[in-house]
Amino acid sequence: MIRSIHFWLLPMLIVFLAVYGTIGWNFIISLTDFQGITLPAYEVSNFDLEMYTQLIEDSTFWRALRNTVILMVLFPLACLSVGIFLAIIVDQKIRFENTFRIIYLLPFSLSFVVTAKFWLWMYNPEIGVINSILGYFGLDFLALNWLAPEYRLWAVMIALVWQFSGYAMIIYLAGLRRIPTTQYEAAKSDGANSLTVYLRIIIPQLRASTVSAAIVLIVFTLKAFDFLYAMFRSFPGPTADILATMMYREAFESANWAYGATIAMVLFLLALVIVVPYLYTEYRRGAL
């Protein structure tokens, strides 16, 4: 290790300063009243928890936190459900399997901005594809203003599921391909139907795939700012506002940098709550 220090020491220092240094700096700013006009007062005597107290008393923060948690829970659940369904279908050795895999995975290769603009057009109440299809089949009574405030969070969730379900499918498909076919054959020889085989034998063995895919999907949820900003700009409304959009408004539009840094620390803590238990579990399993 000592002999190779000249290979890893400099990259490690750069990563430490660029990542952990900026996180520490962000935390220090959150302890000040920095508003971007003058330099922050870095004296320890000026540090306090005023911004955190203000955050606790801010109803906008609690609404954004609620929406963030809803998105973090429901989006991965829906995405994993669609992903495992698609994986089971593709795993049946269907014709044109590679074509279907590419089609399902293609949305994942798109950026949040492209996906947002695409679904913004899909959701348009006047010329959007969704309402047009409903009208074509005589289902005009189901046509909605999908971008109305009360539907915005669900509209965002549907679009994200469309984009990421292909990723979940690939993860599950890899897990299914690792399970020996003898388990399928033994269960069916005992009289179990396909539904029982998957529910009782196959799906329980996909726990590792589920956990790893869920972690990635939850992290992408915390990074959904691009998607919301492309659709609704910096304020998607109280029903769809999340911590990332609130942080952007406070820091870059209101020039309340200390308050924005405080919201960023909450986002960082949310990420730690998700990632650290996963890393600890993987370490205990010897996977790290």
The other form holds:
Amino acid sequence: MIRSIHFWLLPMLIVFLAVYGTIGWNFIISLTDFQGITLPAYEVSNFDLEMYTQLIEDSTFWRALRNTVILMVLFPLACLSVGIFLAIIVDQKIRFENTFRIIYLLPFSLSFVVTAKFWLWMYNPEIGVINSILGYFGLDFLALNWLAPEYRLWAVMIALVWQFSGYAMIIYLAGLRRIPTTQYEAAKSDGANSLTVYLRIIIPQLRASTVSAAIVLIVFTLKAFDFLYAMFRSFPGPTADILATMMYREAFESANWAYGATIAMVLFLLALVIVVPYLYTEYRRGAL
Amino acid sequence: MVDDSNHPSRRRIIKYGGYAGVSSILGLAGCSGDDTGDGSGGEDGGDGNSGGDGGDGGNETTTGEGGSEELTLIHHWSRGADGEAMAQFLSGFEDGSGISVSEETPSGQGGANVRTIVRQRLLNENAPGSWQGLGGLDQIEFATALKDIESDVWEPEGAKEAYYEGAQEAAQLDGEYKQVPTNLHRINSLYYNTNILDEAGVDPDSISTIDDLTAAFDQIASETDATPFAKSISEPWTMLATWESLFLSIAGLEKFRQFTDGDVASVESEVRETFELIQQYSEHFPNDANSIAWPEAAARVGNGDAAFYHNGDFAVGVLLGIDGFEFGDDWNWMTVPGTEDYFLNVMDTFVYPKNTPTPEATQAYCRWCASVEGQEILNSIKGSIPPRSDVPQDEFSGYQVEQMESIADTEAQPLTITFTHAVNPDVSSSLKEAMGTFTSNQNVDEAYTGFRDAFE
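What's the form predicted in complex with the partner chain like, now that we've got the form predicted on its own?
Next comes the full complex, this chain leading.
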């Protein structure tokens, strides 16, 4: 290890300073009362948990946390469901498989700003294509004011699922291709129908794909700021406000640096809650 | 064949490269450690900002005397009429002073990113020559870093005599002249499509009270297919602008100021009444009010889809930009009923940072901002009106001339809440958040509590 130090020390220091150094610095700021253009006194005697206390008493925080958790749970579930469905379809050796794969994956390659503006237009209840299409098929009763407060978070979720299900599909497709065909054939020869084959044999073997895709998708929800900002700017309303937008407002609009840093620490802890058990499990399985 | 024997191996290159890299990183870490040390002295840095002339001297790195300085200017007027006006304005300054201007123009609505950059530069003790802000308390967080320019800028330019009272109020922070307003926009104006009002049988001259306006909306809804009131509610600030205009009408100037002073409890009934009125008016908003931005809402008046529109008069640019849609014939304006005597102000300002490295250029620029000639160039192209009362009207459009005459007749020019003139950005941000919540749930009790708590 020592002999190879010149290979790993530089990247390690860069990562340490750029990532963990800034996380540590952010934590220190959250212990101060840094606000505006007056630098705080970085002395241990001045550090306290006042910002954390303030955060606990802030109803906006609890609302944003609730929306963040809803997004964290439901968005990955929906995305994985659509992803596995698409992967199974594409895995049927259909014609133009590559074309379909590209079509499904394409939204993932688009910028969030583009997709947010695109969906903002599609959701318009007067001139948007969603309500127009529903109207064309006589389904006017389904035409909603999609961005009304009561539907807003769901509207965001649908748009995100559209963008990310292609990614889930690719992960699942790779998982499906690793399963030996002999297992399909053996199950079929035992009289299992297709549904049983997928439910009992195939899907249980996609655990690793599910976990890795889920982790990426959940962590993304913690950073869904770009999408919401492009759609609604910094305040998407109480029904769609998430911690990332709240943090932006506090830090960059109100210059409440310490309070913004405190919200960032909560986001960081949420990310750890997701990532650490995954890493630990993988470590126990010998996959790391 | 090339003899490689004297060349270092790839492994050796990586090895020494690695050592060099590590040394650099450690060196940088060491440097940042020093910086941190300075930064904590940075409390002193803060003091330097807030106070000292010595600090000014220490940071001055003028490139020469008089006209050879280059002024670094951070502003957000880079597009459309704003961009063209600023280009002409700066060209006039450069020609007249011999000082060149280096512009930094971050994008972002309402100059939000200007503020972010300025904060960063001041924290790094790297003040620019000047920057653009909004008037009044919008710049309060920078107050200690700004120089009092009453004697260096306001008095030599005769600005204290020529500026409207509201603009003078907005120029001051903690009782000192620290900003130079360059242009005014009015918040309490309604814009309307004359053809739709004709079709509905509504005479705009007969609308003198809020009840008249409410009746006009109802009549337009029943007599035409047009949307009575084109509002976008996707961004809380546009709703807050409407709220404050209606609140001024309902509460009057004295209570408006009680509110901006933070005494919300004393005007509770008027605050609630204004929310209830907005609740009532929201029935006349477009069905897609939460999907459209304010320029689209304004354009609907121009397209004949909506009768009335409300926002600051920077929105007039949308109407002026519609071909064949003529001011006076096809559209016109009126003050929000009950606010005829007031010019609810929003303005842009420029400032003189104490620690600017180019004090002479900054002073010359601030004087240009305060001058008759500078304001004539900027405002005539931009579509706003000058904060000075003595700027000739010849170069201004018909709409602008009407506004210039109108402001001269007003009793007072109160400062806007929405654009953080009358309240500080923190309070304004909380008010917008409460307004965003109100547009979502229409809960007057929660909205009132949110407004009251915004000042705490």
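Each form is matched to the other, and the largest set of C-alpha atoms that superpose within 1.5 Å is called the rigid core. Positions refer to the first chain, counted from 1. Computed from a prediction, not measured in an experiment: that's the story for all the values here.
- If you fit the rigid core between the two forms, you'll see the Cα of residue 271 move by less than 2 angstroms.
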